[in-house]
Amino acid sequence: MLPTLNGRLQTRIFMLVVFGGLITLVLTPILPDDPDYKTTYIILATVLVLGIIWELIYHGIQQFRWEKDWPTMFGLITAINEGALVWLLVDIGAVPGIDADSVPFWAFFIDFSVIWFVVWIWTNGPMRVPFIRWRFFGGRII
């Protein structure tokens, strides 16, 4: 079963709530530069808002494929373009809550590589056994 488009918005907040939260938790104190809490859950906050409009364009781009989906590598690939949407914004400031050049490039490509690795890793394999339904329901968590 492919997921659906409900079902995709519903595992990228899922994951990134929980997965992206304790990951975040953990790795803040040991990230280089020492950012605070509150600069790397702003950032964690910033990949989910923004996953929910990269999910609507996918959806669109999928719309042109015969199958209505793409291979699950795309999935990994698509970190490019959304973590360095993410570090623009975060870098010149746009972000609200963050200033300009206050987060360190390193901070920010360790924590968001280790957050995207662990989701996808997790999505595309154990995540099937505890959410046996899952899969043949789109992916849709609830």
The other form holds:
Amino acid sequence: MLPTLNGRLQTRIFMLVVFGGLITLVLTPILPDDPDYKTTYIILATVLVLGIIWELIYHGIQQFRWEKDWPTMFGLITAINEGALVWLLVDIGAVPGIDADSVPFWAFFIDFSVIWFVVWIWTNGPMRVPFIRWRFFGGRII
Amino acid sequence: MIEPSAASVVPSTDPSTYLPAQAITGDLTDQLLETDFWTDEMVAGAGIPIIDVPFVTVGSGIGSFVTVDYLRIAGVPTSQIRVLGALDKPWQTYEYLTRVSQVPRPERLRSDSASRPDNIWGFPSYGFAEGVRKFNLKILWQLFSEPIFADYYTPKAGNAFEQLEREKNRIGYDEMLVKGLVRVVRRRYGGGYFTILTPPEGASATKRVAFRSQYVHVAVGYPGLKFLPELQRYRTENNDYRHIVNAYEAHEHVYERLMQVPSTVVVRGGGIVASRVLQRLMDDRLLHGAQTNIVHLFRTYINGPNDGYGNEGDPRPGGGKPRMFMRRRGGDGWAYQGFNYPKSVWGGQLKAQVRKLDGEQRAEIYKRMGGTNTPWRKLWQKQMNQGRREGWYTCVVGAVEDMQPNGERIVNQVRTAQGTIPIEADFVIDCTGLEADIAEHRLLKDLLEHGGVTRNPVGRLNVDRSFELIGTASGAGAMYASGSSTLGGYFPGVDTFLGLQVAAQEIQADLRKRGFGKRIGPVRSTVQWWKWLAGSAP
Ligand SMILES: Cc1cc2nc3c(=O)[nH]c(=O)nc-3n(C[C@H](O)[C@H](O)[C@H](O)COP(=O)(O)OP(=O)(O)OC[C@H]3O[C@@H](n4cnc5c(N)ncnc54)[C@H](O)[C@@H]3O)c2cc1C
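Same protein, different condition: the form predicted on its own was shown, now please give the form predicted together with its partner chain.
Zooming out: every chain and molecule, the one shown earlier first.
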């Protein structure tokens, strides 16, 4: 990807709202240990809010790259740091609305990974089909 | 050695190809040539037939093709578009230039997986399609891990041409093509333009044909090749076009000779073409038994982190310091960069940044990002390392002061930091690939003199953000340009497939605002993509 800061933020919000929202809707009832919609959507919102901070950091890192690009691989492996942080906060009860130790790990893991993977795939190709200007404008949607 | 077919491919600036020896009917008159704005009566009075069409694109190369592709996808019928140029197939010049510069069909191009001139969406990318079709996990891994753990995936030239052919047929390109050379484009009194075409002999009853259109797009590619002056002098003085060649000329005879006789070759230049030529020389040596010694002549030797001003230790203009956030990899003489500009000029940060810059500031950032460079590729590194170890590949840093013949050989006097040294060689391959000034091109020169066109901060055609040529508006008409002749504008990556597509997108959007063609919104875009996939007409 060749994101600008503005484009990063827009793409992040768009993807998590659209794909995150839909996937959470479909996935929540079949996740192990039956988490409720409130929990899964709060977690999604947490990923989104923290994601905005992460994007600022990624943008900073990108400045050290001559090409000012964001390699495809980075888009996938950042699932590790982001997922770990969200899980940690969820598990210790630092996320408002979720009690400590109340979220089953595998439910979190599956939900988070599926969303991340779908968003990553979509960002690296199919997104260019409906939005032909998106890739030339740093990932901006509007 | 200029290949005969090259003459039809690389546009000739020789006036005799434009001006008839004797007056025949329907020719340009002095009155027309001296007038900036033409009336319909003037053109008709000269006996030149007038053809009406809303949009013409001049060039018929890849730039014309991708622009027309966009318009077709935006719902413009073939009857409203004419492509004027000398090429039968849009990739003809490109294929010629890549082939002679050592990228025949089975070799890989420079640009990336999503730079697909046959597909405005860049999806599926070349690499994804190749990886999935052949179920090649290596390619998929490469796409995933580039450029960190793997070289950038780049498509095979042959594949790119085949896909272009498919798209050409899909959009009905041949229905729009009118063959000939465009002599001038002049503004029309009352709005729009006249584009004067010289059809091939016998194709028309008159010497010229005029296309009267509301919109004109100019994509004439390279204005011409510029040879290094000392090489040119040697060639003409010694009438020797055999031993000194430009990489953009057909020069297969050099490689054939090297296979037969152990020789020394001087390669000049530090860009991708030099890399390609070295690969060919080294392949021939390592795989086919040639005994070639290679002397690689660098004018600027890059030894580490650098930018367009050279090594970080080199003096900067105005004494400025190298910038922490602008460091490009380099070493062994080369500046390393995947593509001809940093990748984000085609869509990310650098694109957004340059879009806001004018004048001096824009010229300065071009300088920083520009400069000669080549990709770091595993194979090339391996070959060069072996060559250095075994002593058949050596580098010299300096400028050639003089060249003299010595029997069949050439003595190059090279001024280096240690003084002037003579280097004797059997062949010199010039890979410096200098491009000529835009005024060397007859049509562009005419546009500068009579069309209202101005030059941008780096001296080429001045286009605005929508690729409209600044100063050429004519009533409700508009004239656009894309490709290498527009380098230096608000968008840096113009002379590439993706750059031509970026330009085409802007041009299409601007035309749409003027009421020509439809908007390519999410719905149209998606429907059109499916049509592309199915191979049905747009
Ligand atoms: C060796 C080489 C390798 C390259 N590799 C890549 C790559 O891997 N990836 C990439 O993205 N880009 C690459 N490029 C850059 C660029 O994408 C191509 O050069 C591309 O062909 C440019 O398209 P164009 O339409 O500007 O020029 P062209 O395709 O050359 O078409 C312009 C044509 O206009 C015609 N013309 C000129 N004057 C007139 C006239 N008066 N009347 C009518 N017709 C006229 C000429 O026939 C000319 O061929 C490469 C360039 C070179 C030289």
